[in-house]
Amino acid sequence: MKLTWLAAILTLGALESPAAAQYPNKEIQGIIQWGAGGSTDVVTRAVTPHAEAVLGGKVVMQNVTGGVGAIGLNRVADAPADGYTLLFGAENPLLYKVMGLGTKDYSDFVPINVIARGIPIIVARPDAPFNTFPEMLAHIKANPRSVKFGTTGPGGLPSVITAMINNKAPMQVIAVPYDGDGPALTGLMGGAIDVMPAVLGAAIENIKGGRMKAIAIFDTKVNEALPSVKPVTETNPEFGSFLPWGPFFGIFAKKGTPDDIVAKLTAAYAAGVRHPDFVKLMDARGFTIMNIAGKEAEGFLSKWQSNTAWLLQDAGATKASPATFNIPRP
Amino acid sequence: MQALNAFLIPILDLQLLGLVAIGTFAGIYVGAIPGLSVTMAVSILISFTFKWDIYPALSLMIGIFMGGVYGGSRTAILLNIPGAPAAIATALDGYPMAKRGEAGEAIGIVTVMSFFGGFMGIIALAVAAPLVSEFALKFQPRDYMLLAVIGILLVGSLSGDSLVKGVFAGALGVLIGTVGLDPLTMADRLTFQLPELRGGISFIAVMIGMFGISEALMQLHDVNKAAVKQKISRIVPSWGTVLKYLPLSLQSGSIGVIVGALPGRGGDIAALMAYDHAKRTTKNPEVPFGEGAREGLVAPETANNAAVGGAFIPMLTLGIPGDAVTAIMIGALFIHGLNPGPMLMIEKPDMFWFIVGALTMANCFMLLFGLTGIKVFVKIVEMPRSVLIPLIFLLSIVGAYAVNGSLSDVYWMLAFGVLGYFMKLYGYQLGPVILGVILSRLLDDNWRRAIISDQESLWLLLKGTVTSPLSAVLLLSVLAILLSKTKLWRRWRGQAA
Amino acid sequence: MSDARVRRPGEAAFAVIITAFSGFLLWTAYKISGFEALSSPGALPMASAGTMVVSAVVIAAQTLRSKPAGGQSLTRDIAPMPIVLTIIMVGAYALLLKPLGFLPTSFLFVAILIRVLGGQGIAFCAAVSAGSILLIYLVFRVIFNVIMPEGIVPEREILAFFGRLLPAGQ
């Protein structure tokens, strides 16, 4: 017994230097930043089994929840730069550091694959006195500080969406706090708060249920899985400065590894993340597939990280100036 | 006919059946060890179920999800380590039984009562699923605000000798669960600039701390005392038992059933509400509470099983998570290519009926399951103390740190073991530290969505609880429990009741 | 318990240590954001702190208006040799987890606390120890996937290895 393990840790101890060649020769522990059953977690459960197929490995999956995600992008950023942790995190950390999060962002890490984006929208109550996006700024302005709505704390979708209407036509609404998007709908469809701007995901089956009623989403073009809804910039076309944008769900390993094993891993992502079964659930979600890696993800992260860290910037919701970080105004 | 034949599915088809007893059986294994949850059993079972049909794998998420309610309470009685926070309460009535030799008793009552409870919960959800999810989707800001605060009243029941002593370890409870970055504004709140800090302590690191480690610690003062022999004669309660409790149990599974189906609330806060409530209802019980009352293992069991059909109602009407692992089956719905929401019971009424049928089984399951192999399971106890003391500390160990997988949780459930400890043995009671920390976040999130949806104005939010029936309702039980505890002054003052 | 009146001892000294600890948390938790709103981040601390202070002098003052209880004293009622050695132990343990891996560290641990604790024989303590971590292990590691801290244990090439020896894989 005893001879068999030390065999064992021989051989492997021999075979592990030259890394690639011989990866994955264990498991892969993969940290995701959100809890279990929030979108993050679901999505990159998702495609996780696809990747394994191709890459001929496991991929352990962990939630490592907490400080908006920092917990477990530090974890990852902690472990040795092996191709061995890898994160699955969502877009908050690019506004970590303005937002004095934390001192650590994707630049940081190698992206492996950005996967998806999903598609604001602006939600309402269904007996709410409004009905289209001109209709709801004509009422905020009418009403002020009367209207609910519901926000996920600075730096989320919410807060990002308020700032761009801010900066457009100033509103005073009153922010009411949830921990999630999730609960926020909920508190929509009681009737706690009014007005909600979420992820098209998270609200298309209660849109489609009856329980609150889309006053329009926010990107440049219609979306296939919601066609009845105007995109915003039909209505008010100085909103397309700002657009398309949204949150994302990305896979991420720690700067320094190996450059064959990073090209492994894209390439089993790469794969996984276009599999016809992931495909459907994506798009029957409303999220759009990007499937990005390399230059031209750390290309989009990179505008990501400007465009939103100024945004928010201009409209006083940051700790400290994107300036700082080396951030450039987009 | 339809909805029938659905049900049926899970009861006919053999494979499905052997799931739902597989997972039924491991959730029972599941809940009782302290660090393993249902939540993450059944977040296990999403990528282990990947290329599975949805039947299959919903029956075995939905055993491992009733079993591991029910299997919380085993280590709650047997080592004082509640295996999940739903069973928390049982610990305080059935951890003095088995010190006595009574265990197998205790396990007997529970068991059966899950049972019942699971039924209550299985019936709600079946007959009055769209009633009770308009009704939770009713409570507003104030009404949880409201909710939290009877919950912490229940400080009251649970100090012991001295009701001050009782008070400030609540407010400990509640001050620890605040730790954090606060999940409203992102403001630091008691970390103290540390990274470690920011995630907040993990509440189950506490628990395991605060009734396990201190309970160890507890029992070295006399690690050469024989264990106590238990009695193994009686484990199946009599008929004439489980008629006696049957009003307490109606009503527990009804505040089970209830608080299930609020969004997010499970069943931990249902069975804690479910013991104060037979603490206050319960004239004269046999064996007084916190020394082994039945009333004390029959009110949360009953009310945390129920919280299992309770938890699936908001889940299937709306779309919205009834608790933690309700969150994750919708995530595996979602997975399987179905698209949870309001649309579901009308799009696909078939799978509303087989997780009927499914949780039926299950509750069938766990009963069977939870009464062979008690004799077994009580041997535990009756391990010299020299080695099972190590073994619990190893557990608790291994537990915290599976929470998250996080040394930092590893040093707040130690640092919390040596704390009770002392608490303890200078006649501070521990239950309301838990309690504390289970509410903290229900009472400051919903404090502060209410006062800020009412522009920071007292007496508007005021004006809007008295004039909403069911904000005002909840209310006045808060004026009744503060009311029918005017002896509290007296125990205020230092004496005993 | 209805004397209620008599201390044990150390319980003055824990009353005053707490009240001051309380009384520090209270300073801390004003300084998340102070009396800024009703609605604030640090209002619910600020009310539990303050609660645990105005309790903690309540009960420091019973306290120490309380009579010493007779025949008691600290090295044997309440911090006996075990339990000062199973404290330290705990502490050890923490200590060596992330450097030397949670099997090595775990089956000193047991071991070791089995033998002190009960003076079994060597034989015996290594033998329960090594059991249970096993089964433990098999538990966590491999169903749940809790990963362990492995320390000097490759665990993950170990695995791997068994996982190689199934021909079925997954």
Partner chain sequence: MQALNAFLIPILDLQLLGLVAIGTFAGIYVGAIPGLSVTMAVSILISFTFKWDIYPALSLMIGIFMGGVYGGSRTAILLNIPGAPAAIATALDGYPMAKRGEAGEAIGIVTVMSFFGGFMGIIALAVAAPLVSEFALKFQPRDYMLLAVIGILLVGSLSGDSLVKGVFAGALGVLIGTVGLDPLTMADRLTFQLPELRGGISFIAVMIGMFGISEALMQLHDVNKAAVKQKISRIVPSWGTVLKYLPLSLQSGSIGVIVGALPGRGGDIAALMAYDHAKRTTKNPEVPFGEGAREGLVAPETANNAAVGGAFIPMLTLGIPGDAVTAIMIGALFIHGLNPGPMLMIEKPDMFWFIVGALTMANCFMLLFGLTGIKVFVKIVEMPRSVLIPLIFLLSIVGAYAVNGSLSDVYWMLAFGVLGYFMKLYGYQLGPVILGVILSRLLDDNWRRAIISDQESLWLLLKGTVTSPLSAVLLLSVLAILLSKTKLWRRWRGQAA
Given for the second form:
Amino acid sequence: MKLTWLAAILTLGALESPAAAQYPNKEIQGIIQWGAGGSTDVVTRAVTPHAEAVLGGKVVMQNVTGGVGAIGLNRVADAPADGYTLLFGAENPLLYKVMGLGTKDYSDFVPINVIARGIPIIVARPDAPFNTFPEMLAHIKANPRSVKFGTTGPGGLPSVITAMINNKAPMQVIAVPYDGDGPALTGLMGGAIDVMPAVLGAAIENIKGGRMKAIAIFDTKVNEALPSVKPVTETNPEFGSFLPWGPFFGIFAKKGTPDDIVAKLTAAYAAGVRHPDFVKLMDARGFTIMNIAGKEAEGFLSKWQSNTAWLLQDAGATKASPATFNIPRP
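Counterpart to the form predicted in complex with the partner chain, namely the form predicted on its own:
Only one chain is given; partner chains and other molecules are left out.
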């Protein structure tokens, strides 16, 4: 016999812990592990107000940068597992172990929502002396250690894309570090760097505004959000063995957070990701919405870690083999 909706709600309420029944009864701290204006910042700040409306509480967002995102991650890992400190992060923690950056990864957290994934793009300052990916490679070869590449540190999107390029066409460039792609793209527009491997969603408005130029979509197909830009495999098909590949953005709670609080957060953010205004923003910026949680999200994270860690291992870019950490080869 099926329970009525009212009976189901009453049953769930009876099973709910006292802490969850009152949750949230104070502000929730949202730790963004990257700088303002970057992809993680844009995506998580855009979805959170819609989630707050469902949750009935306030999430105070703050950017805690440094250590390739590890400082923000450790801030959440060191906080109580009570649902009042959340991590708003990207893919980097899944590579901390193989890149020698830390001992924690997302297996130490509960995925509240893997919101979306992004498409990598290579952008350059508007007056850079090249307009296509082959022209960029030729210019770098003719002018070794003269082109400045922005980076967000080992394991970040720029480092993975640069490792892919170096695997097929070794480059001698100058790496300039930033705390996220937002600050790096600002540096690009100011002329501090020449090239930035970034996320399409973070760069698209500045590309359309002429403040930077697109060199190539690092993907196997044209992206509808920027259809005039060629995918890298159209000019350099050898990169097809690495692609498609891309970053992701998600919300995580410390492992040990009560299940009923996790359920409240999961439901709120799932609704937030479905909000029409958020969907419109993601579509316009070329992001692909995922909106997954629980076992599905854990499976995605495990597969992403396996694929990318071994990609970097084979490119000679890791400090330790993924096998050391029981990360299976795909």
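Residue numbers count along the first chain shown, from 1. For clarity, a rigid core is taken as the largest C-alpha set superposing within 1.5 Å between two forms. Note that the structure is predicted; figures quoted are calculated from it, not measured.
Trainee: So with the core overlaid, does the Cα of residue 237 end up 2 Å or more away between these two forms?
Mentor: Shift at residue 237: 2 Å or more after core fit.
Trainee: Determine whether the C-alpha of residue 149 shifts by 2 Å or more between these two forms once the rigid core is superposed.
Mentor: Residue 149 C-alpha, core-superposed: shift of 2 Å or more.
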